[in-house]
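Presented below, as structure tokens, is a lone chain in the form predicted alone.
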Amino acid sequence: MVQSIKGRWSFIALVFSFFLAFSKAAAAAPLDKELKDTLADHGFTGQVEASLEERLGRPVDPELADLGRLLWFDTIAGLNDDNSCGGCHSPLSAFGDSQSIAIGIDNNGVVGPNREGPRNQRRTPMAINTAFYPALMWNGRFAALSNDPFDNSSGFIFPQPEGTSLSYNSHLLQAQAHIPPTERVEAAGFSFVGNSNDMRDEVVNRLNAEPNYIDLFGNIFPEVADGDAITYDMFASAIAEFEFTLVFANAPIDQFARGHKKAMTNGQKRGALLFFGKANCVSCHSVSGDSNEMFSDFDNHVIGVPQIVPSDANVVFDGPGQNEDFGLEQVTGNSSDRYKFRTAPLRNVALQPAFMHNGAFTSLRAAIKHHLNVPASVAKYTTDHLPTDLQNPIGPMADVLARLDPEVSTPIALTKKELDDLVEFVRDGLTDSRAKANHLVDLIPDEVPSGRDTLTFESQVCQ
């Protein structure tokens, strides 16, 4: 009798579970169709990562890329002898900054929450997926004039003194790799006497004085093996090649677009529909055309980010109070470009510890809420959540708010559930698990060819 009752309840439970699964599937079906149609309308394929080698016109060279990896973490290219690419682009922060505002030269040798030293003006952007970016940096000052980083036919533009002189490089990243060692606040310091070309010459002088680097470059470049010197173009090509390996664009949204309906949760799907619809995120964080499915239009906009000013900085800030960042105006000299910054690409964005060009927000939810109601966000903003040296009064905001981009000038009301779904989509639906710290930590070398001490990498807690 007891056995019979148990069997009956087991059967009822089984029927109920089938009914529940069927109900969920039935509920998801229209959601799936709506999202599938929406992505198609925006030209989103989820296949951009697979296009890398075709657009490069060749396979990525693993030996050259590994040489670039070693150079990435070696302070030999930093003429101040205390910073490397990895000091600001940390693999434990998805190759982005460990800080709200970057700390370059005169740092304490730590990469992570306890990094100390004078600040730069902005947060270091992530290097992941930059192979597909037509414009680099927070004010887009390095750009492909064709709007295609793989196409140099129209030239690559940089601020003077470079201008378009680096356009002989086949990819924007190869051209861009000529710049960081010449940036005094990032790597070069203020003691070295000379211009940008002198700095690059000194970098290659250092490389050519290291037998280990001569051997490594010689394994790749026959002319070096035959006795010729390492050139800066070789250095730049190695750095860029390493960056070509940092393409992580296989997030749940990509898998869904390729037909894997279960790759996304229903919350992520609802959030995606809000992103492309009611929340209007896609108006700037676009996926079609020149955006290369990177969730950015790579244009510059005023979105009213609170102006953060460090207590100790290596740069002089803008404005009469030296407490502002004029953004794109610094490049163009045009006052109408004041406070404009390039739209941040959103892939893997949740893996960084801070958001916006100056890290004004340290939670993804707060950053998203800012976009939905900028005036309200600014009105209640405080710096209490930032490191002590960034807790100064914010710069003037009236003129910033007066210049707000029309896309964010009208508040958008979302319910708590809608906001939860939107955050879930941006946080999880756009994150490729390979970009997480546990997958990238092994890229940090135990030692570098120069024999120099390496920086100390701390784990980073992302919110």
The other form holds:
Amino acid sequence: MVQSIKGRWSFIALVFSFFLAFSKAAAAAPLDKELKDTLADHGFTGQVEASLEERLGRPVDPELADLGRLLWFDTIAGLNDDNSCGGCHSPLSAFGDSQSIAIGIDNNGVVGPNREGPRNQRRTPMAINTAFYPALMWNGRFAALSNDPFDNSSGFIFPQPEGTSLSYNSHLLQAQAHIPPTERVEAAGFSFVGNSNDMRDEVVNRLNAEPNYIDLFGNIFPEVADGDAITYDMFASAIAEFEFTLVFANAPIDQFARGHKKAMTNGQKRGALLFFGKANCVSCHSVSGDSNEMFSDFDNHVIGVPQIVPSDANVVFDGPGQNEDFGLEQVTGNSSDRYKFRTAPLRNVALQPAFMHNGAFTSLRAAIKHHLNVPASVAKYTTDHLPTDLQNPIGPMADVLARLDPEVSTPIALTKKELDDLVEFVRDGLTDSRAKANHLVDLIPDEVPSGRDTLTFESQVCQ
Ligand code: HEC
Ligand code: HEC
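Provide the structure of the form predicted together with heme C (HEC), given the form predicted alone shown above.
First the chain shown before, then all remaining chains and molecules of the complex.
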């Protein structure tokens, strides 16, 4: 008797759970269909990562990339002897900054929350996926004129003194790698006497004086093995090759677009529909055409980010109070471009500890909410959550708000649940798990070919 009651109950439970599963699937089906159709309408395929080598026209060279990795972490290319690409582009924050505003030369040798030293002007963006960016930097000032970073046929444009002189490089990242060692506040320091070409010459002089580098370059470039000097172009191609290995564009949204419906949670799916719909994010964070599915139109807009002012900076900020960042105007000289910044590409965005060009926000939710009602976000903004040397009165905001891009000038009301979904989508739906710190930590070398001390990497908590 007891047996049969138990049996009956379990039969009922079974039927009930079938019913639940069925109704869940029935609820998911329209959501899946709506998202699938939305992605198709926006031309999103989830296949951009697979296009890398085809667009390069060759396979990525693992040996050259590994040499680039060693250079990334070696202070030999920093003429001030205390910084490398990795000091700012940290693998523990998706190859972006560990800070709200970059600290370059005269740092304390730490990469992470306890990094100290004079500030530069902006936050270091992630180097991950930059292989697909047609315009680099927060104001897009290094750009492929073809709008395709793999295509140099129309030239690559940089501010003076480089201009279009780097257009012989086959990819925009090879051209870009000519710049950081020439930036005095980032790596070169103020004591070296000479122009950008002199600095690049000095970097290769250093490499050519180091037998380990002669061997490593010699393994790849036969002319070096035959006794020719290492050139700056070789250095740049190694750095760019390493960056080509930092393509992590297989997030849940990509898997979903390729037909794996379970790759996303229902919350992520609802958030995605808001992103492409009512929340209007896609009007700037676009995924079609030249955007290479990077969630940016690679154009510049004013979205009214609070202007953060460091106590100790080695860059003179803009404006009469030297407490502003004019963004695109710095490049064009046109005052109508004031406060415009490049739409931030959003893949893996949650793996950073701070957001926006100056890290004004340290919570992803606050960074997203800012867009939904910019004046309200600015009115209640404080710097309390920032490191103490950034807890200063913010720069003037009235003129910034007067110039807001029309796409963010009308507040959008979302319910708490909708905002939760939107944040879940941006945080998890756009994150490729290979970009997380626990995967990338292994890229930090224990020692570098020059034998110099390496920087100390601290783990970082992101939210
Ligand atoms: C002092 C810190 C610092 C160092 C060192 C540094 N960078 Fe950067 N990097 C930045 C900052 C800050 C930006 C954005 C600057 C801006 O927009 O004005 C940037 C931008 C970039 C970008 C463009 C990213 C994007 O989203 O468009 C690439 C690529 C890059 N750096 C590569 C490198 C390489 C390669 C090295 C070493 C050779 C290097 N960086 C060294 C701070 C640094
Ligand atoms: C008017 C164009 C525009 C719209 C619409 C827009 N954004 Fe942005 N977004 C930007 C620009 C420009 C930046 C970089 C601003 C800066 O740093 O000064 C940015 C930055 C961000 C960042 C910070 C990224 C980082 O790496 O720091 C996030 C997150 C973000 N947007 C999400 C969204 C979401 C979600 C929506 C929809 C609610 C949205 N954006 C709508 C232009 C836009």
